Every structure is written in C-alpha cells, then in structure tokens.
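The chain below stands alone and is given as structure tokens, in the form predicted alone.
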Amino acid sequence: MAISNELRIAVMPGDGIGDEIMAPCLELLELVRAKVGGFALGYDWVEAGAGLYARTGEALPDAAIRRASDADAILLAAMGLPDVRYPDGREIVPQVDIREILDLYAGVRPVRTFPGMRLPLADERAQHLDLVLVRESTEGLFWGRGKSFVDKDEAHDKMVITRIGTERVCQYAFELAQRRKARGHEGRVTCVDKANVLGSMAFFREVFDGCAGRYKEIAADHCYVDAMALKLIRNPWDNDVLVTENMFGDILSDAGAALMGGMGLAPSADIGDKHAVFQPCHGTAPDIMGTGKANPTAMILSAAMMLDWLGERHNSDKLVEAGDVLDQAVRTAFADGELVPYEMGGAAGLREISGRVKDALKAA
C-alpha cells in the first residue's frame, strides 16, 4: 500500500560525529525511495544537545520536543560532549530525556552479523547471527537520574519497576518473537534478571512469568544477567529476543555490538506507543570529528529499522521493502570483506563506507 501524504521525520544530528553521518544517511534514504517509490519522506532539521547547551543553557527545548511529537519518526544521530556538563558532573544526554518525555519503553537493539565483517569470534555461526535485546528505558536504574542523594558519607540512586512498565516492554517482546518466528526464527524470549538477590527483579520476573502465559506459541525462559554476559560471548548463536531492565540492557547491549564488530555497525530504535526514535548505538566520537574516519553504517541501519517501523505502522509494504532494500545494500557493501572501517584497523571511514552502499543500492 502507498503512503499518500508525506511523512515528516524530525531530524536530530545533535553532537561531535552526528551531522556527519546524518548527511549521507539522508542521502540514502533518498535514494532508496525514489528507487522503492510509493511513499514520500520530509525532514524537520530540530537542534538539541551538549552544543546547544553550551550556547543557550538549554539542551532541549520545549519546542524542540514539541517538534520530535509532531513528527512521524525522530531519526537522532548522537549527543554529548564529554567536556560539556551540568552542574552536578552528569553528561548532556538529551536522548535519554527524549525516551522518558515520550514514554519510549522499549528499547530495541538488534545483534546482526553477516559475511565478509570482521568479528571477534572465530565460529562461523557468529557470521550469522541474528538475535535482539528489548530494553525497558524509561525506568529500572536509570530512573535514579537526576535524584540521587549524596552526602560526604554515602550515595543512593534509587531503581523503580513497575508492572505496567515490565508488561509493556514484555509484551512487546514477545508480540517481537512472534514476527520474528513467522520468518523462520526461533520464537523464545529470555527474561534477563537478577531475581536470585534483588526482590525488583524478582518483580520483574514474576510479571515476565504472566506475561508469557499469554503467548503459548511463544517459548520463554530465564537468565541472570552475569550468566548471560558469559552466554553471549561464549555462545551468542543460542539467543532469539531477551528482554530487560534499563541499567542490564544498557551493558548488554554494548557487548552486543562488540559481537558485531563494534559500536559503528550496532543500530538502534526506542520505541513507544505514540513515537519512535532510531538512532545509532554509539556516541559522539569527538576526537574523530571531521576526520573523515566517522563509521556512518549503524546510522544507516537506524534508518532501515524506521523505514521498517513506519511501514509497520502505516501498513505500507513500500516502506517495509525499502527498509530491506536499505539492510541489503549495507550487507552488499561489506560481503567481499573488503570494507574495514578505522576502528576495526582498517582504512574505511565515512566517504568509503557510504559510498559502497550508495553503489549497492544503485544496483539492487
């Protein structure tokens, strides 16, 4: 189905490495749809981050988030600045606050490897690997933020979970299961905890539990989380969709990337009832910034999984497809091995890698 009117995305670069991998990423976003058709993209350029709070005292604006409401999807590059922070030592992290405003509660983080990367297992299975983290992100520790209290003495950071917080974020995993097992995946979330010596997480769990008595078709298991950092780098390939507290998917999801690679090919998305956010798993790289080494390739797999989203969203199969045709020309880019970003040791940065997928998807 086409997609009549026009879809607005709110377009974040905020800090250090965004803008420059923001510009080819709508380069191709571009292309993609007037390749793909049947659906029309335009860009409301919204400033926020540690830049702006330099200037202004402000990181984001009220309208600034009046506008990101507005928009069909916020496409966010990356935000902060390391020597930029507020009076209490935290960093600027705007796109933290942005999940909490718009009740972003699950965070979506996919583990995707294939041919020709250069990964840190030797395994074959770990070519082709294809698992997700569902994070909870608008409570668990990092509800904490912003409210601790310390004193010379001590310092106590408060962790929340609700059960309408867990339900939501477990029911979308397991409603993520079962799409995935339609296309031929496992169909098995894993609870991912610490019940065993904290009585939130026993919480959690125990709303885990219902939840998957709800799901039969759906298998459902438990981990803790120690067990499963050991889990994911010993045998990554046993995983379909876990799901888990804000603080735990926070750590996971870092190793996550460093399974694929690293944090330059690691997308994400935060998403919502009402919004989404898609943007990279990294940071700000400012020490790169202008370089030309910025890895723009988890930037524009961020992009894929809005297009997907959207046309999830608006029953479009157009988009659904140009987000396919995006992932696969990434994949092409890298299947000869020869692309090898600079912070894997290679010499690709960010005219080399974007241009290899410009070529594949002129091609596909």
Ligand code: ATP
Contents of the next structure:
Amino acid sequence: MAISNELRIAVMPGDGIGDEIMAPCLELLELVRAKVGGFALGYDWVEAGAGLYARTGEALPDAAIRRASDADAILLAAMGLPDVRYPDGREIVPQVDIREILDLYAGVRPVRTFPGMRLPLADERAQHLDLVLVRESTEGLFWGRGKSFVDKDEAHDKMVITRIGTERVCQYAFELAQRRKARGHEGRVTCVDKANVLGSMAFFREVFDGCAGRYKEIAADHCYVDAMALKLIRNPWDNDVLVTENMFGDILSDAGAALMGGMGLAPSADIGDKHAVFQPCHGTAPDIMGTGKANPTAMILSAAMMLDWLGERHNSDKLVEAGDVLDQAVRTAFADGELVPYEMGGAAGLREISGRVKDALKAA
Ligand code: ATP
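Given the form predicted alone, corresponding form predicted together with adenosine-5'-triphosphate (ATP):
Let us now look at the entire complex, which starts with that chain.
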C-alpha cells in the first residue's frame, strides 16, 4: 500500500563521526525511496549531544525532544565525547535519556553476518548468523543511573525489574519471533538471566514464562547470562531471539557486534509503543573522526530497519520492500569479499563503502 502523507524523520547526527555516516545514509535512503516508490520522507535535522552541550550548556533541549517525538521515526548516529562531561564527571549520553523519555523499552540488536565478511569465527555457520538480541531498555541495572549511593567505603546501585516492564519486552520478543517464523526462522525465544543468583532475575524469568504460555507456537527456553556469553562464542548459530535485562543486553550486544566483524557493522533499534530510534550500536568513535575511516554500514542497516518498522506500522509493503532492498544492497556490496573496512584490517573507508552500496542499489 502506498502512503499518501510524507513521513517525518527526525535526523540526529550527534557527535564524532555522526555527521560523516549520516550523510551517505540519507543519500541512500533517497535513492531507495526513488527506486521503490509509494512513500515520501521528509527530514527534520535535530541537534543534540556533547557538542551542543559544550556550546550551550544543554545536551538535549526540550525543543529537540519535542521535535523527535513529533516525528514518525528518529534516525540517530551517535552522541557523546570523552572529554565533554557534566560537572559531576558523568558522560553526556542524550541517546540514553531519549530511550527513557520516549519509553523505548525494546532494544533490538540483530546479529547477522553476510558471506564475504572477515569474521572472527572460522566455522562456516558463522557466515550465516541471523539472531536477534532484545534488550530491556528502561529499567534493570541502568535504573540506578544518576541515583548511585557512594560513600567512602561502599557504593550501591539498585536494579529494578517490574512486571509491566518485563511483560512488554517479553511480549515484543515473542511477537518478533512470530514475525521471524513467518520468514523461515525457528520461532524460539530464550530468556537470558541470572535466576540462580538474584531474586530480581528469578522474577524476570517467572514473568517471561507467563508470557511464553500465551505464544504456544513459539518455543521458549532459558539460559544463564554467563552460559550465553560462552554460547555466543562457541555456537551462536543455535539462537533465534534472546530477551534480557538492560545491563546484560548492553554487554551481550557488543559481543554480538564482534560476531558480525566489528562495531561499524552492527545496527540497532530502540522501540516503544509510539516512538522508535534507529541508530548504529557503536559510539562516536572520536579517534577516527575526520579520517575517512568510519564504516557507515551499521548506520545504513539501521535505516533499513527503520523502513521495515515504518512499513509494519503503516501497513505499507512498499516501505517493507524498501528496507529489504537497502539491506540487500549492503549484502551485495560486501559479497565478493573485496570490501574490507579499516576496522577489520582492510582499506575500505566511508567513501568506498558508501559508493559500493550505492552502486549495488542502482543495479538492483
Ligand atoms: P560508547 O561508549 O558510546 O559505546 P565507545 O567509546 O565505547 O562508545 P566507540 O565510539 O563505538 O566506543 O568506539 C570503539 C572503537 O570502535 C573505536 O576504536 C572506534 O574507532 C571503533 N569504531 C566505532 N564505530 C566505528 C565505525 N562506524 N567505523 C569504524 N570504526 C568504528
């Protein structure tokens, strides 16, 4: 179905390599839109981040949040700079504030590998990974952010797990497994927890089990987080959808990015009932800013996830198709194994990678 009104995208390039990776991403979005047709996108540039804080004393002004929440989707590159901090020493991470303010509870971290990539695991099955980690993103151990108790001899951070918070993220994971099953995947959700040690984690598991009972056609199992760390290295291909607490998800998603070959390859989405942010898993990479070495792949794949999400939400097969076409163009660009990003020891930088994806898109 075609969409008659223009969809508004809040574009937040943020800091560091943000501007560099956002520019080719928007160019590709326009190319894929022109190719597939049936929808229009309008872009609203919204400034936020450590650079803005350094200049104005505000990292995420109210007006920025308002414009982001008025948009149909938010496309964000990366925010934060190591030497720009709040007076108490905390890092400036408006992307985490946005998750909380807009109630983006499901942190979706796909782990997908493409044939042709240089990967850390030699096993042939590691070339075809396709699993998704769903990280609860509004509570858990991150709940204690900014509320730490620290004195001379002790420090406490509180972990909060609520029934409602766990229910909704588990429900999201089961619905995702249903959609994936319809596309040929196994249809299984694994609860990743530490229920053998912490009461809060046993509670997380209990809520997960209650949710699992409502999705009879989807298999459900459990794995302790330490065992999952081992499994992600030893046999990651034996996973479909994983759901977990905020901090565990934060850690495991970097392991997932490593399985994909590097930070510049891992896309993500933070999804709530009304809003969603799409952004690469990596940070602002200030060490390579302005060198041309930034890999835009994760940014481009995040934009493909955005098109897919908008398509599901607006019941538009054109948008879903556009997401697939963009995703496929990335796969095609890397397929012959010649395009090796700097971060993987090769010599392909921003311009070369974007150019190859663009060529693949034009030829599609
Ligand atoms: P954050 O705390 O915001 O996640 P970080 O400081 O842990 O950020 P990144 O900014 O992601 O980490 O950088 C980690 C390493 O990965 C750096 O060496 C950086 O250059 C590299 N890196 C990150 N993103 C990319 C990218 N898109 N292309 C190439 N290298 C990248």
